[in-house]
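Here's a solo chain for you in structure tokens, the form predicted on its own.
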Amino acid sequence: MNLFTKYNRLLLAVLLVGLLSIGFLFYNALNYTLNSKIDENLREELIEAMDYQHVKNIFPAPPEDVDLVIEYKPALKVSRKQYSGDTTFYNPRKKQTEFARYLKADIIFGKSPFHVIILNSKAAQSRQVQIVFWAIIIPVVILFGLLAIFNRYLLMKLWLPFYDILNQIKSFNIMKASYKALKTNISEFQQLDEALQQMTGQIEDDFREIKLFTENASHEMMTPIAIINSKLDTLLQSGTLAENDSNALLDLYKATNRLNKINQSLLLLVKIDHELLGEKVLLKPAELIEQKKDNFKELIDERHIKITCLTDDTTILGNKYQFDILLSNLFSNAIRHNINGGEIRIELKEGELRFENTGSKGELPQGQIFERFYKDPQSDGVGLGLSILKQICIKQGFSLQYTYRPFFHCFEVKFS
């Protein structure tokens, strides 16, 4: 739940509780006023009845008012207390049951005690109370509704700069566009905007420095590594070294070769990260797979690996250089981690490329295999091949997934 929705719900809850409280208090106040007025009328009617009875020595005739009923009943004793309250009674004049206010009192007629009950129908007064009540409450409800709608509209307008900033943060890409300053006269959003401008500016500066440093360092390392390799190769080919010296130089030669591969892989990752490998074009993966299969034919034949290739004539939009690296890594990975006399299955169909290969290992840890420098301890690789695959797929908008079924490792690339 976002802040905006939560605030509106709280506001509506407060308005509803306030409206119910006001309605309850207002209705009870009206009802209390009505009862007080009726009680006063009932007491006046009782006084008039007692005065009439004292003067005329008879009970007064029923009043002409159809809402007023006076009843006399013989009693055993006389009490000075009077009781009043609400009740329902059958009105013989209207011939219907109604809500009423009553007053009970005792009087002496002659020498005999009587209970006097005076009932006053509340039907007419109740209708008046309801009319007054709704005449007040309905405008209040409309006012609260308008207030809620206006408040929602006002908040949406006030929070627009916040959502603009949020959208910019979500879509921020250091490789494409910088953060754009926001136009707002609200000081809190101005402060937030200034802070984000400073932060994104600093991130861009740091990124440019790291990018430049990485590119320069990788390039600078290539020359000395090439020189070391060349010198070592010359010494190994000279045939003048003792066996121990030759073995030591051979280890050194392998180490520098490995260092060279790491350097080239890191340089390639930098270029992929920085999208420095050209634009996307329309590619025909089936033709590229056949070419790549021919390139790896010698290695495949050497290890007696059976290869099955089922390809549809599809096209995709991608960077040719990166797609070539992707196929090279898939072939290299499927051959290197295969078993002698194993099998490779390649299937290409619309929007999907699947590489399956047999292997001596069981299922690989899916959460780690695409991490940089992760590799099997017995592997002679540098641990960057699969991370390069993953990075190419991310940059090309593809998805890469690894699955395992006995005894096949499967890498599936989806192009959309």
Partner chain sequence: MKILIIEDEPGLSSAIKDYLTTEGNLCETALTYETAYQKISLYTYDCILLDLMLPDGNGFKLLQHLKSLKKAEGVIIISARNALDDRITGLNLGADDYLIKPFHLSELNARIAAIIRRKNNLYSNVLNFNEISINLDAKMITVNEQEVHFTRKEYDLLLYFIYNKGKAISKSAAAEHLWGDDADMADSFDFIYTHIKNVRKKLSDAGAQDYFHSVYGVGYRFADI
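Okay, that is the form predicted on its own; can I get the form predicted in complex with its partner chain now?
No partners, no molecules, just the chain.
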């Protein structure tokens, strides 16, 4: 529910309750005043009738007023009490049933008691009440209606800066435009605007810093590795290496290679995290898979792995560099953890890529395999390949799943 709807509903509810209570109170007050007026008239009428009867010794003739009826009925005993209230009666002179006010009293006429009922029709008063009531309620309703409409448009205008800010936050992209300050003279919005400017500015600064850090860290860590590597290369040229030295050199090569790989993988993860890897383009996975297969051919042949590849002409929208890494990791994973003479099955069908490979291990722990630095104790990898895979899938909006059915490890990437 948006702000206006909520506000308008509340406003309408309050107005409705207010209107009802005002109407109720007003109607009752008006009614009460009119009733007391009629009652007073009725009492006067009774006194007049009693005076008349007292003086002339007969009941007075029916009054000329068409709305006033006086009836006499013989009674058994006399009570001093008078009753008044609302009733309906048949007005013989108007020939219709009407609402009325009555006054009941007992009088003594020639030693025998009588009930006197004086009825005064309320028809005229009712009309008065209605006229007064509507004359007041209608303008109030119109006023409330205008107020609601006015509120809606006024609020809409007042909240315009807020919606501007909201839209900007929604479309905020650190890679593209930065936050634009807005012009408003409402102090709350000014404060919000200032806070947001500060916040986005901070985020942008941090982002730039991280980007810079990534590159600098890369430089700082790569340079010593480069020195080690190049010194090893020079050492290799000496030509006077004994077998022991050779073995040591080989171990050093492996260690620097590993160090380099860890370093590059970590930097790659940072880059993927911060989406520093460029735009999305239309890719043809089938072609790329074929190229990769070709590149890994020797590795696959070396281990006598049988590879089957079924691809259709699916196209996907993705970052070429990241997709390349994704395929590389899937391939090297499937080769590295395979058994000699094993099998790799690749299937690309309807936006789904499946990599299945035989392996020496049983099912891998689902929850852990995508964690950074998780690896099989016997594995010679650095334990970052699968977390890079996962990270790429998250950033590219693909879903990644690992399943195991006896002897086959299956990684499934859904592009959608």
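Because the structure is predicted, anything quoted here is derived from the model rather than measured. Numbering follows the first chain given and starts at 1. The term rigid core refers to the most C-alpha atoms you can superpose between the two forms while keeping them within 1.5 Å.
J.: My question is whether residue 166 is one of the residues whose C-alpha shifts by 2 Å or more between the two forms, given a fit on the rigid core.
T.: Shift at residue 166: below 2 Å after core fit.
J.: If the two forms are fitted on the core, does residue 125 show a Cα displacement reaching 2 angstroms between the two forms?
T.: No, its C-alpha moves less than 2 Å.
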